[in-house]
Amino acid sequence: MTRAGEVAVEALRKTFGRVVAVDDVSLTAEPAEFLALLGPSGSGKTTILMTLAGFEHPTSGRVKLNGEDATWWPAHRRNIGMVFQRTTLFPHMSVRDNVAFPLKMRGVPARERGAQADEALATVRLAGYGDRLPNQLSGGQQQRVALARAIVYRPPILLMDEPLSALDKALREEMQLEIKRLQRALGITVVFVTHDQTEALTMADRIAVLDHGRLMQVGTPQALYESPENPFVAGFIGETAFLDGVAERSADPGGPATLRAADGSKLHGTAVAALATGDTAQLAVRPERIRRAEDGLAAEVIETFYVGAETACLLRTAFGAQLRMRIAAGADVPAPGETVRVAWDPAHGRIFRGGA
């Protein structure tokens, strides 16, 4: 069955030699959905980027396009829109010939061409911008015209690898809107990689987190940062801190559990897994879910950072753990070498079996 603008990767095993860069993924990107693979150097995400686009062939697995297997298809059959980190335009041709490039290998008349390379330069508001060479725009707008070059001739599927990694904060915060108005009035599917964490929480629709080539887990922004199901992710995504201990006792997936730490304080939060007692743990908990409370965990400051909206207090507890608190401006804020008591919801402490 056809599914137009559909991408999947079905076990997917890719190895360079003895090296495994994609180990078992299986994902699915649904049609118009912007999808993000997100992980370190090494996590395989472009990996899997190339074996969609046809520059790579799987080592065993599926690729699906469009609901068809794909997998021995070459690239230029794949009807895939491709925009990489650097633009790669050819420096000597005007920007509207750059645009009209993949039109004419398509056999498109010259004509027709223009019109429609004009019509992608005033998509990417770019318009009246055809005659200008390369070297005459800025980062932004070159990267603009590689964005009009790939949806030129209206592919389902846009695959994007790092394009935005070369730009400056400012600029590259406005790319980021900009890419995702552009799919989202297109209508098209967006494979996008990146390292970035807060890019891939501010476009994506679903985030899939990999780490040695595993897909580590897959959802919402929301989910993965406010339900991780693996240190991994929770540490990956966001800012947190890790406090070891025992279970205490035995806990549902889910349910309340209480690790004891080294020095006997008591760590309350979810399970994430079952725990039997006297099980290995971590708990794992962000830095806005921490605050100061009168019976609390015992911490110790070590430093402050004031950070205009707020300051990061850096604590350390009796048992050697480190975490952060915010402290929203106005707010008291206690000096290094200040003794501390804080506390979160236990719903926002998450529990691994397993230690450090």
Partner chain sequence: MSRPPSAFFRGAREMSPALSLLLLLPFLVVLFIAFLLPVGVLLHESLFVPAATLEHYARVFDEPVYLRVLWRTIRIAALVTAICLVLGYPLAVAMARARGVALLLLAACVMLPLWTSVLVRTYAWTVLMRRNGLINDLLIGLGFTDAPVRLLYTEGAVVVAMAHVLLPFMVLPLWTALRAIPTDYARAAAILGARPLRSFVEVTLPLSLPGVASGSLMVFLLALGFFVTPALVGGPQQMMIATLISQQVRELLNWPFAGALVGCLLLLTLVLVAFFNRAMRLDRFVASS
The other form holds:
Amino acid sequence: MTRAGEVAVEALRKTFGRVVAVDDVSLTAEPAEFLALLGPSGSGKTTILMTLAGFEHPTSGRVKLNGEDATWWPAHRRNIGMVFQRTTLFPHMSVRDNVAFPLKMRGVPARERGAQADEALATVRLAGYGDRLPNQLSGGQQQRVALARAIVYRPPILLMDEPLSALDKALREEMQLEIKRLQRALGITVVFVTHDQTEALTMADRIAVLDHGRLMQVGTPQALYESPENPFVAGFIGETAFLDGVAERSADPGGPATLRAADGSKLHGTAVAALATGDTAQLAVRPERIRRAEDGLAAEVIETFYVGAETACLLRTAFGAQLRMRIAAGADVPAPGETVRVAWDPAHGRIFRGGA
Amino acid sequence: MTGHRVVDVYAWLVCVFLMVPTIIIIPMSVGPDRFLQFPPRGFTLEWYGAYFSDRDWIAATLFSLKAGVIAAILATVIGTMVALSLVRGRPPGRRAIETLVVGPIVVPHIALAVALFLVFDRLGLTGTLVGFAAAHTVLALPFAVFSVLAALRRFDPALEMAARSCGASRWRAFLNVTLPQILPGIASAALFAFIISFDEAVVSFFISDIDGKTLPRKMFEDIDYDLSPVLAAVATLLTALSVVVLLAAHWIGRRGAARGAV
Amino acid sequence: MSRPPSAFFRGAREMSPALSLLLLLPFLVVLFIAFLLPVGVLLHESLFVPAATLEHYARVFDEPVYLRVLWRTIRIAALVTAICLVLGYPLAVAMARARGVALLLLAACVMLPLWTSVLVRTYAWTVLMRRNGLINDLLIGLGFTDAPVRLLYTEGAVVVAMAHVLLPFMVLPLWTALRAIPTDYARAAAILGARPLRSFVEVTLPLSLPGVASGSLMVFLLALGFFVTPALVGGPQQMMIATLISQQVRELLNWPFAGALVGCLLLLTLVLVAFFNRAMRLDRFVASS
Ligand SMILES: Nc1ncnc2c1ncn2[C@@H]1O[C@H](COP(=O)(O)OP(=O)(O)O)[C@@H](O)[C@H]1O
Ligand SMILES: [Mg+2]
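Moving on from the form predicted on its own, please list the structure of the form predicted in complex with the partner chain.
Starting with the chain above, the whole complex follows.
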């Protein structure tokens, strides 16, 4: 059965010599979905994308495009669009000829090619730039041309490998919105590689988090942020404090649980996986969930940082863990050296088994 | 892909074409026949012995060695000065200087050879070490300049500024920071200048005389008049020298790269 | 207070014009004495001996013998350039793609001949092409011919030996140009729908043209003035301009006419270099990446 725009890898594994670049990853992007591959450098994002594009072939596992097994198809027959990290505009061709290139490869007559290329340039707001050479454009404009070239032949799938990482911050944010707008307008499936969590959270419908070639979690930005399934995801996305302890009693997945820290303090949260009494575990909690409470955990203020809209407070508990707390502008700011008591809603303290 | 395979096979065949004619001389040089045979029928070092005991061959070899060493030193020192001036300075008439640097490469060697012959003949410089050193320095200079220029361009001038901000004088900063960094470039300049001079045939052909002739000139005469197997021995020795020079250059290059990476 | 930072930075980077000139002085002296002056004297000889005249130049073009030599020189140089391009381009492509040991071996095969004396390589060809040489042995052994064929002192011999000697000068600029093309270009072309051959024709080939231009120019120029190989492998029937110049100087002592021949060769060289410099500014495309 074919499903235009569906992209999937099944049990994908890719090794380079002894390096396992991708380790048993299964992942599907639904038609018209914006899927981000997020992970630290070396986590295998590019390798997955290269396998989708046909520049690398899996050691084992399959690649499916539009519902068909495309594992061994050569790149030029895959009919997908791609934008690379560094500009790949052909320097000897005008901007228009660059954009028309894929049409030429598909046998579109010269006259139509020019018109369609100009139209694609207009959609990336570069109408009138067709006669220039690529090196007469700025970095942002070059990536917009690359985008136009990747969509001019209306491929159902578009791959992007950190296309904005060479741009400065303001331009990057502008391009993020523009790419998102285009993706919606065209109804195209996008697989977008990035190591920038903000970029992934802003743009993606769903995010796949990778580490050391393994898929750690896939989900909507909100699911990843609110309900990370493992400490890696909790730590990689957003800011998180980890507090170590042992389970006071057994707990079911999703049920309430309590840890006892080294000094006997009790830490209340929600078990992510089943816990048995005495299991070592970690509680992860985000700074914005921490508030001051009379009956809470005692912690010493080490330092405070004024950051405009709020003040960040660096705390150290009696058992040595560090955590941050945010204090809204106008509220009372404790002085360094002072001891404060803090707490959080147990629903926001996620407890993972294992840990330091 | 099959296309790539075809290109690779073709490339290796071209490499065979490049290498085989020279390499095949090596086994021939140890054959006993007066007429070189392949494969050689037997083994002898007779022709190598003949080379080392022939006064003419040895005189020509020593003459070439002397000319090569002098030309290498002159070309390297002068070339380094030119490169420094071009990279660090703003000499007036820069374009003209750059044109002048490539001049000896662009102008056909035969033209320079005949011109030098005319002038040297009138000045009595033919067959003299001075004449050869001057001519070969000119021929080697472009390559010496390129080699040092490349090293200087790789070198980050901020390092020298850092040294000067630490209190080093300009001269000390150059000696202690810049020079060690560009030394591999200077060393390969010297190496290539030497081999250019040592192998140079055209100018040598014209400005040699009976008493002062280089090894290539001596080879030229022998190939033209008397194809003795001693030539095969000499050719083998020269090929071995090229291998040594190339390995040395490779080694210098790697050391340079390793140092640059630190 | 110390100087402002900008002056400090400029001071560290630049030397005074006087010092930069001083550094150039030995270069200028050597080049003047052993390059500009001799060539100037020779050209002066061709124009002003016995009196100011163009008769020596006219003679080059008036006498069919000399015109034939000139024409043969250009023809052989062009042929050698074409052969080097055909042999060298795929080799450079393979080198640009190769990694590790394969690359080292390929590069050695190009670099070693480059740094081996032209005489050694020419000598090798005289041995191989002799009447009872290895090539004739092979031809007879394979049954192509019954009796030894005359190979040495033919135009074919000159062309093959010159192509062999000059091939590295073609491969190196081609390799440099091909290596500078990012691999992502070929990938981009592929994902946009180009088959490998199409991607080569549309992208790689045009981007390598600066290398083709400089390699061809280099080989052609060297071939025009080549002396050693044609003199030893070719016979009187294959005389090229360098051998003619040598003959005029060494046998006939006709300096003015030799000067005129050198003048023609120089003029041809300079015109070619100037033309390529102006017309082949293709490098600006590659420079952008
Ligand atoms: N062609 C290759 N040869 C050898 N190792 C590779 C190659 N490509 C990627 N790797 C290795 O595979 C791992 C994943 O790399 P990559 O997919 O580029 O990660 P990312 O894009 O997430 O930074 C890294 O350890 C990298 O060194
Ligand atoms: Mg990557």
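Because the structure is a prediction, the values reported are computed rather than measured. Numbering follows the first chain given and starts at 1. Basically, rigid core = biggest C-alpha set you can superpose within 1.5 Å across the two forms.
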Inset, instruction - Establish whether a shift of 2 Å or more occurs at the C-alpha of R132 between these two forms, with the two forms superposed on the rigid core. - result: yes
Legend entry - Core-superposed C-alpha of R181 shifting 2 Å or more between these two forms: no
